[in-house]
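Only one chain is shown below, in structure tokens, and it's the form predicted on its own.
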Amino acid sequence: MKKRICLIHTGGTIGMVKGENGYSPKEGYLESVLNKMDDLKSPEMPDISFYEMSPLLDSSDMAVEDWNRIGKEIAKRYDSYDGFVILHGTDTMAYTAAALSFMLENSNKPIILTGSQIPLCEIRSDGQDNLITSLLIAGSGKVNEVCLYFGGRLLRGNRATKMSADGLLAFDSPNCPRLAEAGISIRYLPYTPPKIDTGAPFSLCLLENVPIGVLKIFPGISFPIFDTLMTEKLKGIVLETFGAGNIPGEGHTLLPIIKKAFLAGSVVTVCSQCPQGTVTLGAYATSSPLVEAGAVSGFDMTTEAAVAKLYYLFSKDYPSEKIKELMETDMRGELTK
């Protein structure tokens, strides 16, 4: 029996057309293109139902409420389909994949985000291969979690990050092995799926748009200017540090600011600016004070995953101490401790 896959179009380059002001999404266009695509009618393809969200968005316009809209559409159809493919723009695709991995609680179905760097309306578009392969992977049922497929690589959704603005191999997961590789054939690789509570039903956790900030450390940074930003209203802070969690020697001016944020209930999570590797707070003298000030380690989480996880945990209404504990806990395969 053929698997039933729901194809949800949120916008993005894959379904854009060229206008006076450049490429933009056009409602109804993508469905007309798909209806003419003979490959989608192949016996090897799953049964596909198409749904187009409105309004369609350039992914740079994606916000928390849009993650909630996508989550609601999946939840509404969850029991009716064997899997889902989400068409999405590339700029924030990794953020949405990470967010969905937390929001869709106890999901055990393939949910694959994909898109393209070149619109389907252009002759060299990479969109057709990304779309068809994503549908085949979703229909196989071999990888049952939130994933991102792009340019021959199937990646864990909350481990993916965009690596190139104009290359067709736009995404990778530097700290997590790929789940599958598509060449002449689709090769599924050994992996450990995220833990789920098999006794609990699928549920959707909608995210609250709590104030979260990302602070990138750079040489010569003047920390005092951030003092006014880190008020009790700022619930979560992702600190992108050097290397394994290091800050400049003059970072002593940052520590009271972090301490103040911590005492106000903010959760400060330290991630690395390096695409590969992990944060090890205390490995160097320049990172030890961060722990004393109340910061927690993001280990090898991407910034995208750390941001999405903070939104999720605050939306669960956990106290800040519980959130600090869970930020350092692997919940969906998002980190290696």
Given for the second form:
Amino acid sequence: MKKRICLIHTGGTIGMVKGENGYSPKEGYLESVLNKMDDLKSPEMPDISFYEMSPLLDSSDMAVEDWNRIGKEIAKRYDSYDGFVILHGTDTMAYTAAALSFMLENSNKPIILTGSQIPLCEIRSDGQDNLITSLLIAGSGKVNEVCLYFGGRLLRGNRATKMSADGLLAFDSPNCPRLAEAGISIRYLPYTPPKIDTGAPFSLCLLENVPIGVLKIFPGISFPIFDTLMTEKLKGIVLETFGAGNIPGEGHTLLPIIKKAFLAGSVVTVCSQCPQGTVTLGAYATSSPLVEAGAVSGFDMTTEAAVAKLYYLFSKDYPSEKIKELMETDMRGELTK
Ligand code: ASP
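The form predicted on its own done, now the form predicted in complex with ligand ASP:
Starting with the chain above, the whole complex follows.
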């Protein structure tokens, strides 16, 4: 029996058309293009149902409530389909993929985000392959988790990051092997799926718009400027540190701020500015005090995944001690310890 795949259009370049102010999504346009695509009617394709969200968004406009809207559309149809392909802008696709991987609890179906760098209406669009291959992968039922497909690469959603603003191989997952590669054929690579509680039913966890911040460390940073922000305004903070988790020698000015933030119920997670490799707190004298101050290691998590995970864990209303513990725990394949 043919697999049933629901194709959900959220916006992004793939379905954009050029207007006076540049490219923007146009309601109804993508469906009219899809109706003319013969490949979608090929016997190899799964049965596809199309749903267009409203309003369609440039993904740079996406916020937590939009992740909730997408999550609700998936949850409503979860039992009626074998998988989902989500058309999405590339700019924040990795954030949405990470967020969905946490929000869709106990999901064991393919949920693949894709889009394009060149709109489908333009010559040389990469949208056609990204769309068709995503549908084939979703229909194969071989990879049952939230993924991102782009430029021939199938990546774990919460490990993906946008690597290029203008290249067609725009995404990769430097800390996690690709799940599949599409060349002449689609080659599924051996991988360990994220652990799920197979006895528990699928459920959707809606996210709350808790105040989360990302602070990128740079030479010369003056930490006291961020004191009020970190201790009074933000609940979750991702520190993008140098290398394996290092902060400048003047780090002693940061430590009391981290302590104060933790006592106020905030969680500071240490990630790396390097796209590849892991944070190892304590490897250098410049990182050891972070742990003592109450920060947690994000290990090899992307900033996108750390941000989404903080939203998720705060939305679960866990006490900050538990959030700290879970930030360092592999929940959906988002980190390697
Ligand atoms: N700004 C667009 C978006 O993220 C870029 C894209 O889709 O490639 O929606």
